[in-house]
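The chain that follows stands alone, in the form predicted alone, written as structure tokens.
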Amino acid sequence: MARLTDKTAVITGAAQGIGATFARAFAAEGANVVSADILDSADVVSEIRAAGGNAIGVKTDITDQNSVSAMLAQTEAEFGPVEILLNNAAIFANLQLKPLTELSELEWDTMMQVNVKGLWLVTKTVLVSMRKVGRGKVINISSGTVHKGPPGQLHYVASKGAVIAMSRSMARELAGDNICVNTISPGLTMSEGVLANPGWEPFRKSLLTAKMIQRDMQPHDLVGTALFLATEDSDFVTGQSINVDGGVQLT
């Protein structure tokens, strides 16, 4: 416990779901947590504070540079420089699965705006803060779909493939700044959003038989890997992508 004491962690998309699970876990380890989300983070922030942790919520549109810059300014004013960035915000849970020929340009562009551009904007902005302290950990959330290429979600799979590619490039570019960049690729996770979308049920059932560990994946299954990548335990780990999916067979 307390492996992140006095470290400030920005977690995007932490108002609910997997992001909120990350926020609670990081706060329990002593981090000053910033929930950067376009949604209201009041509930998760109140929960963290009630448990004795430090947290603030900053309404943030990760696709807008002014919004991201304002988030960083508020973060530094409250907690000081950022040492940990967990890029979790993405479009996924409410996806409507459809053939690639039926995807609209708006659907494609919106996916890339949030899942790719948003990750880049937040990272490049927060780097200024990390360089002040001479170190940092960037954790990007990709997806196991990149390795399997499931149908009906081409724009999502493409966006998460970009996350892995960007992470590798970032890791090489930022190594001289003592900043590690790694990726977690989760399997289908039973977050509130996924459970509320009946379109995911067929995938859930098929994945159960494809896993070595044959049970549904829960948000807390990602916590251990995220904490490892955020702490000094992973100081010699960078440019890596870790699958956390219960051992899904890729063929």
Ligand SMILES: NC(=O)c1ccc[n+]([C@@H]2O[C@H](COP(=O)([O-])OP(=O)(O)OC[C@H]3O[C@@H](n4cnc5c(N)ncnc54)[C@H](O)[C@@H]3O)[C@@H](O)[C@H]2O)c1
Given for the second form:
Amino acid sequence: MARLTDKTAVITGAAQGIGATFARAFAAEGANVVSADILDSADVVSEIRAAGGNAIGVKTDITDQNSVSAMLAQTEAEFGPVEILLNNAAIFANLQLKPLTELSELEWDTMMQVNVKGLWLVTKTVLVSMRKVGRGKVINISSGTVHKGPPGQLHYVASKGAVIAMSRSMARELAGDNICVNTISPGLTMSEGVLANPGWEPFRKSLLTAKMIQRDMQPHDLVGTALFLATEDSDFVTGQSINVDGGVQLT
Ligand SMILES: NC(=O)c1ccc[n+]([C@@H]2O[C@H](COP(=O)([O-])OP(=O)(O)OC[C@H]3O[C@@H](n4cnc5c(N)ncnc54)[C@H](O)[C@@H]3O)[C@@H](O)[C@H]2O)c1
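Counterpart to the form predicted alone, namely the form predicted in complex with the ligand:
Next comes the full complex, this chain leading.
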């Protein structure tokens, strides 16, 4: 029996990469999937529908309240209230790595707008919908960089540290609403965007030997944990952060 039948799941940043993998997997488990991405989600939506699943794409800028509210209105009109929110959208794969002294204020502010403010805006908006159902699962995507502290991406690491901190506070604040909030921290994952950016190659190589499981991590390696956190199997798990990274050693 599919584990997410008739549940509506909003997945941000699902037009491509890890988000698209989540979207396909959640739809295969019976969820009504909404891809909320600033990019066009037509490809992933067609794939899901061709496989017999339910999905829509709603062009959304997660930093803009009007855009996020319009996404929720369209979602509820199509599928009813939302029970699962997977906050996956972020500035990541296209990052140009550089020393902290070379980061501009604009780069810093944009990172915080999307990765921190955007996650909060979507969560606070979708919450209204979850309260109608009387339960909910929020899954926030952070990053293993928070624990490892790699150079060249200070603004990104700071933003993903905030995601872990916010998840814990959200979990405490929303437990009374029967809403669980947890974080997944992936290691470097071979999404299309990462594969297209040669800047990640040195990290990929050094991480291969730093991992207990010495192979590249693929987007599908994250699916089992996300599904666990989306289903009733995790109903007593909240405020937690799970590293999915093949056992990276934190040296
Ligand atoms: N790939 C990795 O190695 C890795 C490792 C750790 C964490 N992560 C995290 O996993 C998630 C997905 O990573 P990915 O590799 O697929 O990255 P990606 O950059 O390919 O995908 C991010 C998605 O977010 C969307 N997005 C960006 N700004 C947006 C906005 N303002 N509104 C709506 N959507 C917006 C993009 O269009 C894109 O589809 C991100 O949160 C990333 O930080 C990735």
